[in-house]
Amino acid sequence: MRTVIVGAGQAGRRTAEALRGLDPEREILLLGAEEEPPYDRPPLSKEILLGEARPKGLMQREMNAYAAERIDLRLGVRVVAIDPSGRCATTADGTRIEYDQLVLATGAQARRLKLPGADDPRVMVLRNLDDARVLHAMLRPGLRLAVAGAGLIGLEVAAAAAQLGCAVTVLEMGPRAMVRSMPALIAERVAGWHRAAGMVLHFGCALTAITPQNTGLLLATGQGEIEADLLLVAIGAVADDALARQAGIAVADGILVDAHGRTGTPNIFAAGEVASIRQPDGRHVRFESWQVAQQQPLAVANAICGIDKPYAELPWHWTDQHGHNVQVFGAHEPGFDWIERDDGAGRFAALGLDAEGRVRGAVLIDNGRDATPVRRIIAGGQRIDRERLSDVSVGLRLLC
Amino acid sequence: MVWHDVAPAEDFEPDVPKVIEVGEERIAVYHLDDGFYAISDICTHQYAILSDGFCEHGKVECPLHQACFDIRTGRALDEPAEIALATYPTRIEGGVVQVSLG
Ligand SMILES: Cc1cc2nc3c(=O)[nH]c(=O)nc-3n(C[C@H](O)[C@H](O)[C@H](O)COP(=O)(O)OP(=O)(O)OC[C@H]3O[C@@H](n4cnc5c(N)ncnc54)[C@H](O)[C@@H]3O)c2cc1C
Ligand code: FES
């Protein structure tokens, strides 16, 4: 029995290693693009950032563990095609690769800005390490840094670039920060921080025009014109979902896959960011996190091996700007009922009470000691009295 | 082996760690039904302060990336962590807690 799994990032790790624990027998096959082992993107627009070359939680595993654990890990891989009747997949350099069951988990890619200009090596994503490694040798004091797209990647690296002594601005098209990611309360919090850090703003600003000259790039936006010497494209990422479209799997911004990451295609599975997952409502939702390309692989090696037991955490994610750490739990929708906590000791917690009053979303700041409270109630999905979620005097333990 | 006083036993507070600094060491003492256990209070993973994190049933979970570690052995009982945490032995002298770095 063989599987092979495509893309060698934090899902196809995650699905190797959970497989050979559930099975000491079958082959299993990494195939990574990227030269690096296996890494966890999160300290890319951090840590790395501010100049740790290699911080811990980068890597979980040294190479050789891959071995130890009869994962054949082939880096500088890149599969080109599928063939899911024929069951193979064909690599860059010609080679077909049988397989029992294949697992997509491609990630994502940075979306890059559709304008003349943007080819200039002044224009960056970061997706990689490769990405972080160079723009952190670009960061210096006085650097005029530009952002385009004021969503958690954009923010982050605008405060690292700032605490690093850079000039930051950042244009966001939307009215505010991290629309997709935070509710307003919170994202006007994060604004704060950065104004304070000394961070130029601007939302509603598309970027129109990109000129590339000598001293520094030229950009248009609908409220004037700016120059810098680098501008950072961080506006979202798209789902690397072609090999799925080009052999027929259904995709939509991403792989469509049940709650077992099973495609609609027999013994085709999809792992981790690349994944649009089935809620129980029925919609499809891919999920930019770490928690879901670490959890979610549990479910797909679970059923390649024939066991039942479908991802069903509550979403999660977490950004770190300005030495604050803030996690997001659960939904957060615009007619939510907020309640904020704040212990006046520097912790803040924020809940989100939908129409009828049950709390569906969380929002933490530096007060990761509630993430388990939090969950709980939000996953109990009782109706709790409001005057108690108010109460900063009880603590959220005593309420879940 | 030299001790080092950390809080009257009579002091703590279930699930409510107490930590002392020695030297560059961070330790959180906790009391658990069977006796009190001393562990590294900085997380494995990459850096948090675990008696920032919520602690239940001899466990705590860091407050950044929700590891959990069993409080009274150290070890790391799922990702991200891998590492186990260095624990230390624990001693009542007087009616208060003691820690010993070995
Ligand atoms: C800069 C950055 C910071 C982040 N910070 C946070 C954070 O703080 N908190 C949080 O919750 N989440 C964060 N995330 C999100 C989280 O890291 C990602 O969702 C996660 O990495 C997804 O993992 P994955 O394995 O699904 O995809 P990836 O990590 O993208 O791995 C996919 C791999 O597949 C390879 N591949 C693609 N196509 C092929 C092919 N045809 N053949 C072979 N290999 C292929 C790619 O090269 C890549 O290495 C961050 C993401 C980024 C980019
Ligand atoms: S720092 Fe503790 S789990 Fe990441």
The other form holds:
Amino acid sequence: MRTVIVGAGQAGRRTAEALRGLDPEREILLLGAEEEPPYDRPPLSKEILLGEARPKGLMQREMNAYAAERIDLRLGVRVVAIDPSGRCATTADGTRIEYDQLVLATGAQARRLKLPGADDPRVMVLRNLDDARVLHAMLRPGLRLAVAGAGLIGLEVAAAAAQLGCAVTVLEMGPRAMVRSMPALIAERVAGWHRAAGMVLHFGCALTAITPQNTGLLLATGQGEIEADLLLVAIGAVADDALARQAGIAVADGILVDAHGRTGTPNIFAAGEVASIRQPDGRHVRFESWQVAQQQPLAVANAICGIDKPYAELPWHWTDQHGHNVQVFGAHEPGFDWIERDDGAGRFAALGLDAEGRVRGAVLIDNGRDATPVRRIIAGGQRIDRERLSDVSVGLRLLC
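Now show the form predicted on its own, given that the preceding structure was the form predicted together with its partner chain.
Below: the lone chain, stripped of partners and molecules.
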């Protein structure tokens, strides 16, 4: 059997390694459009920008490691078309590669601004290792950096740039930072860290025009004009699902799959951030997180090998900014009743209760020791007395 994996990022690598562990004899081809061996993306907006050439979290392996596991890793190979009926993929140079199963692990692409002037080379995005290296080379003390978008990537880059001595201004269309990724009470804390570091944050601020000048960029917003030497656009990502769409595979903000990663087209699967995964309530959700690229490919590998182990993990993501670690678990819906726990020693937890008094979401700040009990409390789905939850003398481990 031959399994072809299109996309040699984290999700593609994890799929290949899981398949090899399940099936020692399977032929596995891992095709990557980049020239770099597979790597994880979290360090791009942190350690790489700060000058670490190969941080531990990058997870790059040498090419001979793939050869030793008999994973045929081919870099600089871009797949331009797939033929589901003929079970083959075509690369940019016209090579046709036949498959028994195809896994699309093409990830996502940075969302671009659709404004005149947005094609200026001083308007950048951060999505891959080359982007991070170029951006690192440009960041220097005194550089005027504007960041469009106060999501996780935008604020992580802003924090790294401020640490390097840049003058940073963040422009966010929404009413606050990290609207999609964190509850409001946490977003306010994080915004405070950035302001304390000397950064300027503008909320409810839409970027309306970019005028390139010899001395930099003139940025027009609803709140006035801002001069910058460099603009980083961090306004989210879009699923790289063009191959699937062209082949007639169902897509809607990502490739539609079940909990096993199966598409509606026989023998074709999707893994990682490109996958829009069907939830128990029937909705499809696409997750942009390290966790889904790390864990959902295991469900894909199991399904290919005929093993029934669907992806059903509690959503989790994290960010490191200004020396603080923030972890978010589960949901953070607007109607939640948030219980705050501060032990006075720098460890903070916030637990979100739904209308029935069940903990559905949680945020930990500099408090990794409570990650396991938080997961268990949310997974348990039990009602917990509000007073006990707010009592810091009662350890969360006692409430699991």
